[in-house]
Structure formats: structure tokens, C-alpha cells
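In C-alpha cells, one chain follows: the form predicted alone.
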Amino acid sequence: MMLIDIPDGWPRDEAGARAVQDGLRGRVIAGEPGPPVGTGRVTGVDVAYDDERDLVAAAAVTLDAATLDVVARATAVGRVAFPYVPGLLAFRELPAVLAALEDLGTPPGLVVCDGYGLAHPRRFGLASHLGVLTGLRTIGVAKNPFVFRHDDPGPQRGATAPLTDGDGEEVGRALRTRTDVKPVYVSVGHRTGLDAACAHTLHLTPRYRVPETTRLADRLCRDALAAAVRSL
């Protein structure tokens, strides 16, 4: 098993990581329309951990946006690059995620992260961090609202409610992807707008609560981690 290297100069403590966030946060571009829904390609990224063995596995799965058929997939396994600190999870995940994206062998198109973009206490979650580092269009689709609040969206698929901070700033949206099922939490990552991010998320959830991109990447990264553990 070949493990990816942690990049030189990667932050090792909270102060260093927050300094990186502060230096990159201003480069986020929000509001670009992005590709029309159902066109081009869309890629999901996700990670799985084995904390006992200090391993992280990342997966990237690219789909044809029109058919949702798999076009390409790749994985990467490495040592966990950063301790667990809420709000700084990108520093644990990004080295492996970047390696998986690099191994895809095809342009990823819009990248859907299982996590947050601007819906982050420092307005710089994984989706935004990944987008700024790569220049790719990214969105975050999370399973919980983190530290933010929202009213309950209507019960029907497609209903939304603003996800807001303590000052009432909209940082994302609670989006109902299945009727009478708990919503997901959508936010801009980089080079997209919130309306477009929600529209893409609805297109990617024809059968389940979470996007197909996330479902497939989740399964693949878990399989990659299990294979890595077996090879030790």
C-alpha cells in the first residue's frame, strides 16, 4: 500500500491552520452562475478515517451530470494530516482529497463536498478551501446544520429555509430533498451561487436524501480504507 505524503509546510496546530484560513478566505468567489443543472460532469468527494491506525482514505467519483452514470473514480490513502478540531476538519481531509482528484484522469466539473462551504464559523469550510486551492467550482452539502439555525422548511421536496448565523446572515439553506425527510444543508463553496447550489443538489437526489455523488464517494472511500487496513 502506498500512502500519500502530507504536503510540506502543512499546518500542524490550530494557530497555523487559522492563519491559513484567514489568508485564503478572501479569495472565495460567490455568485457565479456555474454550469446549467444536468450538464457536463459533477464529482463527489468524501473521506473515511481509521483513527486507531492514523489513516484517512479519500474518494472522488465523477458522474455524467445528465444521466448520473459513473464516468471515473479514484481513491487515495494517507496518514491523518491534522488533529480533530471542529471548524478545521479541512486540514485533516484535504491532502487525501486533492490526491484523489488528481488521480481521476478527467476534469471533475462541479465538485460536491460532504460538508460545508460558507456555512462555516469562519466562512471557509472544506468546499471553499478546496475550491480556492484548485480553482474548481464547489458546493457543500452537509447532513447537519453545524452551529447555524433555520426554520423548518416545508414538507415537500424542494422546500428551503435560510440557514443563518447569530446576526441573521444567510450562510446557506436547509433543503428538503425528499418529501417529509430531514433536509440537507447546502452552501456555496467557490465559484457558485446559492440558488445554483440548491438546484444542483436537487438534481443529484432523485432517490435518496443525500446526493448520488456523496453516496458513491462515501461507499468508495470506506472500501478503500478497508482495503488499506487489510494490507497493513
Second form
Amino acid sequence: MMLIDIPDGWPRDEAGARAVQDGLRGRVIAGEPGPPVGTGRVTGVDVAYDDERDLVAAAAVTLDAATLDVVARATAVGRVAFPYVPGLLAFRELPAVLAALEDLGTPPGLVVCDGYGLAHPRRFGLASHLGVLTGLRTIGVAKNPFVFRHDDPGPQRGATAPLTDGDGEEVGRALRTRTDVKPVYVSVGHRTGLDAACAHTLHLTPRYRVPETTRLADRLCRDALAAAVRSL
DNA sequence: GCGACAG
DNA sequence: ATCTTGTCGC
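Could you drop in the structure for the form predicted in complex with the DNA? We only have the form predicted alone so far.
Below: every chain and molecule of the assembly, starting with the one above.
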């Protein structure tokens, strides 16, 4: 099996990683409306780990946004490129994700990431990082609030509450995707706006809390990791 | 200095 | 993320 390489110049310590974030964050474009919900394509990306064997597997799954049918999928397996450090998740996940996206062989459309975009201590979470590196439209949909706070959005599907930073600025939104279920945490990655990011997220959650894109990518990268371990 | 902290 | 049994509910 072919293991992907860690990119040249990839940071090897926390200081180097933060310097990369500070150098790239100015390139984020927020506020573009982007294509209407339910048109074009949406791609989910996710990553699974086997730290014991130093392996990482990423998956990218592209859906027709109107039908949510799978139209393309790809995986990539490599060595873990960075330890997990809160605020530096992108350096752990992106090398494998980039390889999986390239292997799709077809334009991804809006990329839905498992994590944050602008809702990040330095306004440069993994969704924004991926967007800047690829030029793709990206959003972040996280399952936990990370360092941010929010009021109760209310129990109904579609209800929202601002995710705010220390200065009261809205960096993302807690979005209830299923009635009476814990919300997800949506933020802009690149070349999109927060309203559009939430609208797309709702469209991708007709049945479960987490977007279909993320669920499919999660299953696929777990399978890819298991297959990689099996072939050792 | 200590605790919290996406995946 | 990942380690893990049973259990409650649709």
C-alpha cells in the first residue's frame, strides 16, 4: 500500500505551526454567498487515527446536493503528521485530507469539515486552512463547542444561538439540526458566509444530528484505516 | 502557574 | 480521536 508523504515544509513543532497560521489567516475570504442550498455538489471530509501504529486515514465523499446521492469517494493513508494540540488540529489532519481530495478526480463543490473554521483562537481553524490551501469553498461543522460559549438556541430544529468570542463577536453559530438534540457548531471556513453555512448544514441533516457528508466520510475513513492495518 | 481545549 | 457493555428507544 502507498503511504502519502507529509508535505515539504510542514511544521514540526507548535511554534512553527502557529507561525503558519498567522501567515495564512489573512487569505481567508468570508461572506461570499456561494451556490444556493441543494444545488451543485457537497463534499465531506474526515480522518481516523491509529496512533499506536502511527497511521492516519482520510476520506472524501462527494454528494449530489439535490439528492444527497454519492457521486465520488476517495481515501488516503499516511503517517501521522502532527500530534493533537487544541488549536493546531489542521496540521494533524490536512495532509491526508488533501491527498484524499486530490484522489477524487472530480471537483468537490462545497467542502464540509469536521471541526472549526473562523471559530478558532486565531481565526484559522482547519476548515479555513483547507480553504486557503485549495481555494475551495469550505465550512466547519463541529460536534463540540471548543473554547466558545453560547446561549440555548431553543429546542426546535433550525434554532440557532451565536457562538461568541471574548469580545462578543459572532465567530460561528450553535445550530440545532434535530429537535431536542444537542446542537452542532457551525462556522465559516472559506469563500462562504455564516447564513449559507448554516443553511447548507440544515439541508445535510434530514435525519441525523451530524451532516450526511460527515457521516459518510467518517465511515469511509474508518474502513480505510482498518484495511490499512489489515494489510500490514 | 493552572485548567480548558475541534479531532 | 479512541478505549468499551449494556441499554433504552424508534
